[in-house]
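This document opens with one chain alone, in structure tokens, the form predicted alone.
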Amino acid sequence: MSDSIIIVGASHAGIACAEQLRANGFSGQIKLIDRLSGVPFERPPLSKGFLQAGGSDDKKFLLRRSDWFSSHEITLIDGREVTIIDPETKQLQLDDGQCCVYDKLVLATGAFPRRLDDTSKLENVFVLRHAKNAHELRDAMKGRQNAVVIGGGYIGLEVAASLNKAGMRVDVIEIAERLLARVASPNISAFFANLHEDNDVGVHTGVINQEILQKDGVFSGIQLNDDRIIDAELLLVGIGVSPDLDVAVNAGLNTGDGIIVDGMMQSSVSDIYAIGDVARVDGAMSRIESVDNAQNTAARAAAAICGSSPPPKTAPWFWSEQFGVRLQSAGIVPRESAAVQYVMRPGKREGGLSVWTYDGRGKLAAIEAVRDPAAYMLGKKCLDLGLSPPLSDIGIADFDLKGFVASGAA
């Protein structure tokens, strides 16, 4: 086994594998390699319930404590940014010229949120990705009236949501015809957009920004390629992220819309591993952006690197929380087609719904379920057995859905 660890990227990635590794039963060196400065914070929180604290007590949104390091014997150095890669001499070089020496490498950089060209240079825009983005847009909410949301994806809406909250209004840009376009069904766009419009969030869909306002070089409003004129004093830009691969590319590894990786997140170059939002596995449709995928692509890396057992595969999950309402979603719903179909459940309590989505070969693809964990539970347990309800029976309420699991799974 291994001597010497280092892992690139300390979220929730790294964190896991660090973790896996030990659990795994090794005990050589870990380091941990972290650009952002400090004990890393939980990253879903950050939308949420970090916004809407008052900062007195930050501490319950770390990811681990200062102590865990040391319990676990693992070296945090943060604050640092690996810019070398050498896998002939395994080395890496941090930007202060430090050299550090690895038998197996780890890649959990992440990614980097993207960023709109006209708004570089002006004040009261923001992005959400780490904790300094978060306490930046906590501070300027303070005294704010109105704010503008540019992305109608999980973060945009939860955002949005958040500052709602805080007393502002708000105003959701997305040039997408739904919101939530690239990851929820129609039905699901649908009943968060009612869910934001119901709070007095403007939702406009469909339409872009042709010009970002600004005053003496702070934001100032938006105008829509319609004409509309939006006035607000902050912005937040939520349009997604780029996988952070510049040191992986320099270095010769195989990379596409992410590091590519086989099963077990090896990378095309020996004993680099990657993992997290920044890893692609060969084959997949896309890389998978999730809490979820980050601990189960961590356990799989520690894994292989132990000669241990993998986790067992199964569907991918999200979620996420808006205006007190949660979405639980497994699965990945496809590219809207005509071949793809949607079938709506009801739920068992009130306000309760799921949403079935099938593939254009009739399989069961994803489940999205709202005020109704029972639901999410069972579909995901069809995901992960291979199991799809028939379509034609999914949508009626008192089909037996749990006896058609417990009868699958026998």
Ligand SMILES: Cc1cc2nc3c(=O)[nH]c(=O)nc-3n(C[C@H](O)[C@H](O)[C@H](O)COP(=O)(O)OP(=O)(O)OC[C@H]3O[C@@H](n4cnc5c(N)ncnc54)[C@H](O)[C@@H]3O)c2cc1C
Contents of the next structure:
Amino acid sequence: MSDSIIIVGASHAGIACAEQLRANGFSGQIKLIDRLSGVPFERPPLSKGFLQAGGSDDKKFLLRRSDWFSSHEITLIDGREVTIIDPETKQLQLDDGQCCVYDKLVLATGAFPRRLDDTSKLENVFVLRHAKNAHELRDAMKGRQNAVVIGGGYIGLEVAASLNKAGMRVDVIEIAERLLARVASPNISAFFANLHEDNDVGVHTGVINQEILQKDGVFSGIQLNDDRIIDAELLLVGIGVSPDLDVAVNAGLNTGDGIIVDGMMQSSVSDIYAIGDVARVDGAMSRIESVDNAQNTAARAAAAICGSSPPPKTAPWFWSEQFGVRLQSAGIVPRESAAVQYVMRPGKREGGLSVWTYDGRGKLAAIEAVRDPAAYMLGKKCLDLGLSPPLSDIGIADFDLKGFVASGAA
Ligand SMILES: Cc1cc2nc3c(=O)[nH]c(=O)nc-3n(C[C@H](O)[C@H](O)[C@H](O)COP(=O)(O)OP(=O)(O)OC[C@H]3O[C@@H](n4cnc5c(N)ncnc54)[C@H](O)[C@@H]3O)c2cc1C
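Now that you have shown the form predicted alone, what about the form predicted together with this ligand?
Everything in the complex follows now, all chains and molecules, and the chain you saw is the first one.
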């Protein structure tokens, strides 16, 4: 077994990997290196609870308490960037010139938010990826009345809901014809568009920001391609992320839209693994950006390094929360096409529903549940077991879904 493992990136994937290495019995040295300073924060609350909190109790959003690192004998090197990896000598260099030697290296470098070119020097323009961004945005919200969010994906919508909750007028601009177009079924897109509009968020789909307006270097609004002008004091750009690949590319790893890995997260270079948002499993439709994927790929890499059995393959899952409404989803919603079918199933609770998406071959591909944790649990189980409830029955409230799953699982 290896003596020294270095993990680059101390966020959801990197920390989960360190934890899993210990759980698998690895007793050698583990170093976690991150360019961010301080003990890492969880990412999901940054667009939700963290933005809505007063700031007096931010410690509750830490990914792990600071004593967790010492109690697991994990060295956290924070505020230091890995600049060069040399796979030949198995060494890497930090931005202060320090050299570290590894037996196995795990890249958990994640992703960084895309920005709009014409906003790089403007004040009051924000992206959201880590705690410093969230702190800056939370400070800027104080005393402000109007905001624009460019990008109607999950992060954009969650921030819009948080800004609205803080009393601001918010407009969401989405280039696609519907919100969440890349990740959700049309029914769920429509549900969240209605939810935002019911809460007085302006939802503008199928439009682009023609021009970012500014006054003396400070963001002042946007002009849409249909000539409408929306005045605002603050802009959040939520237009997706790009994998953080620089060190991997320079080290000669096979990359594309992510570091290409096999099913056990091994990259094209021996003894180097990639996990979390930065990893792209060879042959997969796309990278997956979620906490579940960070944890699952971390467990896979740790098992490979320790020679243990990998965790079972289960359907990826995700959640979001906006205006107190929780969405839980499992599986991957396929790209919209004439062959893909969506069925709505009413939930037992008031306002609850789930959307069941079947691929072109009539196989269940994804389930999205709103205010309906029971449907989510059963749907996830179907996906994990490879079961597809009959398309003709799933939309009927009386259909015995629980019985169907129990008989399929037996
Ligand atoms: C605001 C927000 C809300 C979200 N909400 C949800 C949600 O509700 N549900 C959900 O499932 N997912 C959510 N996500 C997505 C989820 O947080 C990510 O999928 C997850 O953080 C990925 O973890 P990661 O460790 O792979 O990458 P990251 O979290 O991106 O971490 C990568 C780390 O690597 C470090 N790093 C990169 N390069 C170097 C280098 N060369 N040297 C040193 N350090 C380096 C970076 O500083 C960073 O800390 C959300 C994300 C954000 C930003």
